[in-house]
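In structure tokens, one chain follows: the form predicted alone.
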Amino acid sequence: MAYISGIGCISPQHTMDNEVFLEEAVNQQALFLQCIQPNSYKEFINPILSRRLSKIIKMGITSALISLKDAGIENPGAVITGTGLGCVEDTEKFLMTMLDNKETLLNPTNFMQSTYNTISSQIAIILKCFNYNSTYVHRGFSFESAVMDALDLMANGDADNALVGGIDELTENHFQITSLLGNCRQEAENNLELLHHPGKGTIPGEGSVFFTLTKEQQSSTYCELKGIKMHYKPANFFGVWIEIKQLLEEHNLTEEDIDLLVMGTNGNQETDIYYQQIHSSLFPNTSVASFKHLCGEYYTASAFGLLLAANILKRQTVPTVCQFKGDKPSNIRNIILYNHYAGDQHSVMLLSKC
């Protein structure tokens, strides 16, 4: 159990600012979702110093140091990231140099730069951070597996407040890699129009959102983060149900005590299934809001799923872009927030406010 006390995001839509929320959903006819940066890094990070980083490493840096700006921390008990990806296009960069090249005259920032831990370290190198700093790679887990190590950190007393992000980018090499797969609509669609027209592959996305969670309520709090579950490939939803009901137990709740489910439901029918028996299985009466048509599916787009609850928590109100199904509830105590990643990775996380 944490609170979410800070929270800085960069992603497909007009997130940077903590003071509004989704009032102006951004609306592209595109293939996949990118970023909207902002016009001047500088003042975040070091101009002389952001010459040398690529789009996601600023992204990180500048969306870490937001989250801990708005839970009013200067130095966290530990810096811990989650991303299926990493620094693709610095790794990129490096391969085709080598290969321009022919494994000559190597540029050794590119390489530097395209390991996975490198968002993590240039974060607490900029704080002067030196505590515990940790990097998760578990593709759809990536972000779920961040959380759960700071939850631990600050249950064993190692940290009373943790920067938590998940963080993934997205290029034009792997967006064409991943088409081959099968997994991306093949025409551009309308971002905004994507759930209302199910069918084969969704359209991918990337983000940056950290989280600075802690032991104790602060008066920037947004929300409670009381526990998540994890599944990998279920062999129906039946697991994920089972996943779903223990972590009501644990806190004593039971299914009529969630207000609302945040669904990762991304326009794709094979896998959207899921969401939809879990709904009508188990909620058959809750509203569901959907966030996925404003990020895009990436490894960790559940950070952004987490952004928007915890705003819900926050405001009391449901963004009407996210709204997908049911009446917008009034009073909204506790959320169910359910996401999975092509069918494999399942993670079910619950918030309740403060």
Given for the second form:
Amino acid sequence: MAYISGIGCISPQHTMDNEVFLEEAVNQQALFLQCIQPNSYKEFINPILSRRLSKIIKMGITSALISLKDAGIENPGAVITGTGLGCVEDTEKFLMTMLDNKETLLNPTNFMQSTYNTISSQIAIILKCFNYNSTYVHRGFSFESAVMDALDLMANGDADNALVGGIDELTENHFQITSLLGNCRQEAENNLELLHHPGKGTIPGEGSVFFTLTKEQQSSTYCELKGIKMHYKPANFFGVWIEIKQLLEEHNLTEEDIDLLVMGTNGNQETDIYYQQIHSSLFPNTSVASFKHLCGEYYTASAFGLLLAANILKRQTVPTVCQFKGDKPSNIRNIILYNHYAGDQHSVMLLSKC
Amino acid sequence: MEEKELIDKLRKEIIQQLNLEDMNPEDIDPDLALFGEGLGLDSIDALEIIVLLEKNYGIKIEDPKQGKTIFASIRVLANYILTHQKPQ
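Here we have the form predicted alone; I need the corresponding form predicted in complex with the partner chain.
Let us now look at the entire complex, which starts with that chain.
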């Protein structure tokens, strides 16, 4: 277990300011959701360095710095990042140049920054942090793997705190390719209406969320992250059912102790069935909050779900735009965050009020 | 191409290639040192300029150590291009 003591987020919503949380939802009529960029990154990154960085690297560094500032920590015990696609914009630029120039005249910047671990590395360089640094690239388990690594690191006494992030960017090119798989809505849709119109596919998105996890509770702490479970390609919802049961038992809790479910429902009726079955079989009377209509679907979207769950526990209220099923609970002690990516990578996190 | 015309072209190309945000072509003094104390470019920028020279002017710098002399300033770079560019 660990405490979430700092958060930094750049997303398709106004989430950079930790003083307010989802008071006004951003409504986009779009095929995919893109992050709201700050007016300037100068406040966070030296312009001499910034000029060479792509959007995702700037987003990652900035959200990481906001998270550390929120937690009042200057140099974390570890920097651990999860990303499904890494710096895909730089990768595309590099590959397109290879094609256009017949494998000659390649720009070094795009090549150097096309790797998955550029974000973690740049954060460490800026912070002058020589501690543990790692990047996990496991599709829909990328962020979860980063969280598990941080929890293990702290449990083993190798770090007192860790900066953990989930980050992905979406490019027009990548959207065109992935939409061929049939996982995306074919027509531009109002994101705030997405969950009210289940159908084929969903709205993809992107985001950068960093958490500062601490071993000890502190004044900035949002909530306690008690545990995490993952299940790859369950035959049916029962595989996830067992994981949730085990997670609750490990912490001497029952279904009745869960006051809110935060679920990654994304409007894709083929895969949202898992969420419906878990809700009806395990938590039929528990209220549900959703988040993917705000950030879109992407490999590390569970990080946005964790941002939502942590803020709900700290503020003891569910943002109206996130309330999906049931009434808003009043005393929120425990939350189960359940997410899956395309029905393949399923993860469950248990969070508690401090 | 005249030296002045080439200097103006290079200033624009360098700003674009190196993403020198918030900088206008006229901000770069043609005699200002590109590296170190002057414009403050670094070794990665040098590689980018090598690619730019080959791509836009057909000039291949085989030995990167030559860059120190060739990239002394925009004016020096322009003169190098004028004397080494093969006639079209």
